[in-house]
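To begin, one chain is listed below as structure tokens, in the form predicted alone.
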Amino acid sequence: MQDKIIVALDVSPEKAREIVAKTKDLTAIYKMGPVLWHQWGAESLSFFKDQGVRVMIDFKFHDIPSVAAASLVCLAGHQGSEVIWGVTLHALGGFSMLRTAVIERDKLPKDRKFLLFGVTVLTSMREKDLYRVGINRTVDAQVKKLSMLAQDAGLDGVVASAKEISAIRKVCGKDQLVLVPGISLDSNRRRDLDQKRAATPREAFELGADHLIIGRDIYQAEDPRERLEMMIEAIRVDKILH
């Protein structure tokens, strides 16, 4: 199942398209953020579809409601910005913001939609990091109370660690689509960096994730197509998915 891991590419635009060059054979769609965009642009959409891949924005939009959709319009405008697949918002930007998100995605052209995920607590934050911001919620809780809102705006999913996938379940079901970040093939390592809730990908899978998105343990590695193949071979995808 070629779209279940999505590469990450925070890297330069030349290191970009050496790890596209070298795996799309293996995975099918690649998450570009920040990093690659603003040294690449939206130019870098061209190269995806010339590649034949799909692209996953992840800018987290958080603004207002009308800000935030007249970036997804903008987004949708760029040559070659049907290789979207997914964008990203982040889920504490509130209902409305959600909600007039959705309703903008729905006008553009069939071939331009794309899938709205909503970023609910990020894998580097824990209960003490919540209480600091306010937030006086376990992980858990705060996770499932942004899905169920994400859910109830329309998005397509929601992104959040393997270790909230079963609350969110509870209360959103299987329709809502899950995304995993912070994945490893050594989670205990993972958790010394800034990943303070990760897992493996086999974990991941079994919880019962869609999507996996992998980044620093490709692209960092000395060969990025070999650790993709190790990530592969260690969940078993077509054992685990079918």
Ligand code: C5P
Second form
Amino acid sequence: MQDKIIVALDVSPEKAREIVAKTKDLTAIYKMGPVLWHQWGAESLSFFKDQGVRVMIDFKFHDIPSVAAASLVCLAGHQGSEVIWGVTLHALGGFSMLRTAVIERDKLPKDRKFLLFGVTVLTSMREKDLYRVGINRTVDAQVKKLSMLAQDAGLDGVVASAKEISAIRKVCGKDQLVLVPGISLDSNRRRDLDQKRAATPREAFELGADHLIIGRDIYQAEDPRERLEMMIEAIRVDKILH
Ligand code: C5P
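Instead of the form predicted alone shown above, give the structure for the form predicted in complex with the named molecule, please.
What follows is the entire complex, opening with the chain shown before.
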């Protein structure tokens, strides 16, 4: 089963159950952020476990080092947490926060460990949005800077748009995983989404993504299973999948 496409479930628990039931033979990893967690809570982890799939927890932690690390430890303490494949932190939280998170993650029992990913620049942001928060450099330069920071701190990878993959590879090499949101099969639809630095699944893989994170393009489709099959087919043609 492929794990290249991670299905983001920013939906209700009912809808999440329905989508997992329809697609769990097509993908090995789903993503849960605050939208689903706040409706369902930690017991959702047992659901994913029973379905035989992994889950990425996308809470994008951004806090003082001790609190960010303690949050990770609490997450790992939930029943069913062995199903957690990865967790996100904002790389902008700084070296100390990232490094402390890695150190605390490494102390967890082997079956509770997960990968850690640094969110670089949200795919909904453009250069002008960076300027408005006081960052006076290009998106590429900021993503590069934060990717190097995440790598230095020992994170397993970063989250960035397809447009920055080659810049990340230049500074971090091939070892850092690059997870790419902001994906849609349909270029008209991509313009409607709040994702500003977007790409199709094929474009993102051609540019060197390790995993894609795809939400609305799948869960808002009339037939989410068919939509996911189309995406898998699109990347199979490129021999990303065999
Ligand atoms: O619906 P859509 O495919 O745009 O969802 C993308 C998902 O990826 C959302 O769950 C969003 O929280 C997440 N994400 C993102 N940009 C980042 C990091 C995570 O869109 N930089």
